[in-house]
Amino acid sequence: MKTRLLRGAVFILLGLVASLGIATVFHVCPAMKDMVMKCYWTGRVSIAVGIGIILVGILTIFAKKKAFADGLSVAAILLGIELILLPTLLIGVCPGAHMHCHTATRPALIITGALTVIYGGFSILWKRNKIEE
């Protein structure tokens, strides 16, 4: 139970950084009356992806079967890849290099996504070498 709790807590923490971080510290441009910037939509979708990572973490805590836990780790890897692709290829951020979304939001999403992918892969390998309690 302790290892499942630890694995789940790390996914929950990464999801909180992705969702609450974008909503607070690494904020994007607000929607204006006449214009909505690309980074606004990147922020909205990244909050949803962060919530998905949080749900993966919660389910990981309660996953007793190895195959289900591996599937959750694969889901976390895919969500992490999506976090990386959102500001780079899928939606993007503002083109201005001086904009907050370009200097803070984009790196935060890329780093959080990369950590999620790395930890998801590590979680699968960890379960392969360890007998589940």
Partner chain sequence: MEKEQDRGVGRYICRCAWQSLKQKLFQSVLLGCFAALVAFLVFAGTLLGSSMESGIGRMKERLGADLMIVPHGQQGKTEKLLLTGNPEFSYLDRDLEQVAANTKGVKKTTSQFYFSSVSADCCSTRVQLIAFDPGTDFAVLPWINQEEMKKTKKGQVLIGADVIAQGDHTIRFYGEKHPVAGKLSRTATGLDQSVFMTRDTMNKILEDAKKKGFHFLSPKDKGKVSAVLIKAEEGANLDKIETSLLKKATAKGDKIDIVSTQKVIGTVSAQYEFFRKGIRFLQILFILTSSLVLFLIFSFSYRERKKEFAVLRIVGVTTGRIRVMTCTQGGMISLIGGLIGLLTGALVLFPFRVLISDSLQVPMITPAAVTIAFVALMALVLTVLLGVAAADIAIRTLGRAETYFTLREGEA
Contents of the next structure:
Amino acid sequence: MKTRLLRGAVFILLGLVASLGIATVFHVCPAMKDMVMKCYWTGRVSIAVGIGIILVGILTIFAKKKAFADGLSVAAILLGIELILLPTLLIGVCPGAHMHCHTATRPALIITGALTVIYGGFSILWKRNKIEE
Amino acid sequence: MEKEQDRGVGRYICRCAWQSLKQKLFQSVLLGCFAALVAFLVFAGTLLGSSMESGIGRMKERLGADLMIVPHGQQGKTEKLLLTGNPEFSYLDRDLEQVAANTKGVKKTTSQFYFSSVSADCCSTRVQLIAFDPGTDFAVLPWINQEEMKKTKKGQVLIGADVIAQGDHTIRFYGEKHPVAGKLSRTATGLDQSVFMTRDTMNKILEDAKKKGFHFLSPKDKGKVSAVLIKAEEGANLDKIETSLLKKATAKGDKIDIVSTQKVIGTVSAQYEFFRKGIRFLQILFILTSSLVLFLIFSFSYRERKKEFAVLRIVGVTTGRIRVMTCTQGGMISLIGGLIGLLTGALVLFPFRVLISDSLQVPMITPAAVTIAFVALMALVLTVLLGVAAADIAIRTLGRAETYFTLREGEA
Amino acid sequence: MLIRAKNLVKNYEREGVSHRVVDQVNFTMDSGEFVIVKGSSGSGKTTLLNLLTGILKPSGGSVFFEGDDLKKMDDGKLSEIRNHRISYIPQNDTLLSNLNLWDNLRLPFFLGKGGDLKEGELNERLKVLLEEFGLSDRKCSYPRELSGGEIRRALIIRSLSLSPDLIIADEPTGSLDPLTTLTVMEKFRRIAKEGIAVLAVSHQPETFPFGDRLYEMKEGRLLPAKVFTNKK
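Okay, that one was the form predicted on its own. Can I see the form predicted together with the partner chain too?
Next comes the full complex, this chain leading.
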């Protein structure tokens, strides 16, 4: 149970960074009266993806069978890849090098996405000798 | 007798150390966290300081002028321009340049015209446009080559390190494309967000803006300049030049401010010094605290492992070898923690470098890869030595009691 | 003479008062002898054994191993003797919990001087001993997975691994059932016949006849009790 709790908690933490983090510390440029920049949409989608990763984390806590837990990890990996692609290829952020979405949001999403992918892969590869009761 | 290395003694000791770490996972994680903290602070703190120092050095080189004459009330805005590139300005009479040139102690003068625009290629951020005089300039020209300079005379522009050009190496202002002659190297100042051009090119842009219905210059500002840059003679007294210029301008009826770039640098340098001292203080504080915590955790751990050490003594393991085993364990956990600390430091410092620089308002230039590698190695070595030393001191302190390594009757 | 204790004394300070735990003990043993010491809890048996193995330094008197005074040896020499000349089996389970049985058995070899044995020779020797003591299939088990009897047998295997001259065992059959007790004592008897001296501390009367000589430890003094002529 402790292992499952820890495994799920890591995903929940990563999801919180992607959602709560993007909504606060790593926020995108604010929407203006007559103009919404693309970073605004990146932020919105990232929050949704982050919530997805949190849900994966919660389900992982209750996943007793390795196969199910591995499936959840695969889902997390895909969500992590999406986090990386959002500010780079899928939608993007403002190109201005000193804009907040460029200096904070973009690196935060890429790093969080990468960590989610790495941790998801690690979870799958980590051998568990016993099926937990 | 077989040599110890043939017997795989080293491998056995490492395996024992690793098994001990796994067995006491919570303690190991705690030790690792402190080791990670030390490595993080040493690595990130040292690189942060080094980046700031390089940034300030580059800033000193690139600012070029010693003094700048700007319109009255523009002093703060000009300092802001130099540091962050956020443009806000008004204009001066051009003949002030001649007034400055005739002042004692002044070696060279040149004028610049500032203007800000929205470029369709640079999203919604305002881009600073700086028009320079190729005949007299000494602030921009030293940083561009002959080829690039020739191209600027033909209407091409030079862009700062943070300005984005289109794929066909042009930049668009008010519907018209302007070829980019080159990109200037990073200055870690507001000049990185500027576009440099001749006055003729600037005038063309203003005309294009007018056609689109944007009237930026009033008729009275035609022919004026935004700033007069002054390069003083070697050893000249800048304060005296400043006083003299103010007197002359007042006599002429012009209201001016004078910006000392040395003072701007001085302000930034003072801020850097403050951060540098703060970082150094934090580093020393955490190294001392972590050393103490590591020692205490190791001591506590060794007290719990009294039976294990007694068993080792019983089977004929020398106290020296026990020290090697405990130091190996200390070194192992410090190495793992240190690597995690370095990775965390890299993840914080490099991707968020611009954010850190903008937040602290201190220019930063990323050090060379060799410097980064050296600092990383130094941080890791320090962390491992700290772990090994803490483990060694702990076991030596506990081992002084004669009966420490014995098992008493009935003892579990 | 393999080992000799001469006027051995050990005092401990407790709350400023000196307590004599071992009092003028004189004792000798030769190779191949099986000596048993009986005594109640707190009589000083374990302290005597710690003195004989050099783990503790005496307050008075000396212990001579093959003529050399243990008191005058440095830590390196003493450790070498404890590693492959004198094997000590303490009363309690002294297998390391973080190592499996196989690594526990090889501990004296890898962490001590290891004697004249090579790793390959040691592994072969251990395989034979594991087979003899019925623990071959427990090689990869951790101590928490072994029974009390299995642990006792494992400790005997470890003590034999480097072919010592003397085995000192503190209550080797302490928590064992009667059948296993007899089995262990039989093995010690056989070991002694092969030329290794065995000194065992025991409070179980059924074990006494296995020895050549019986002593009694009483209030720190070692008193001769019986010499057995009928050896089982």
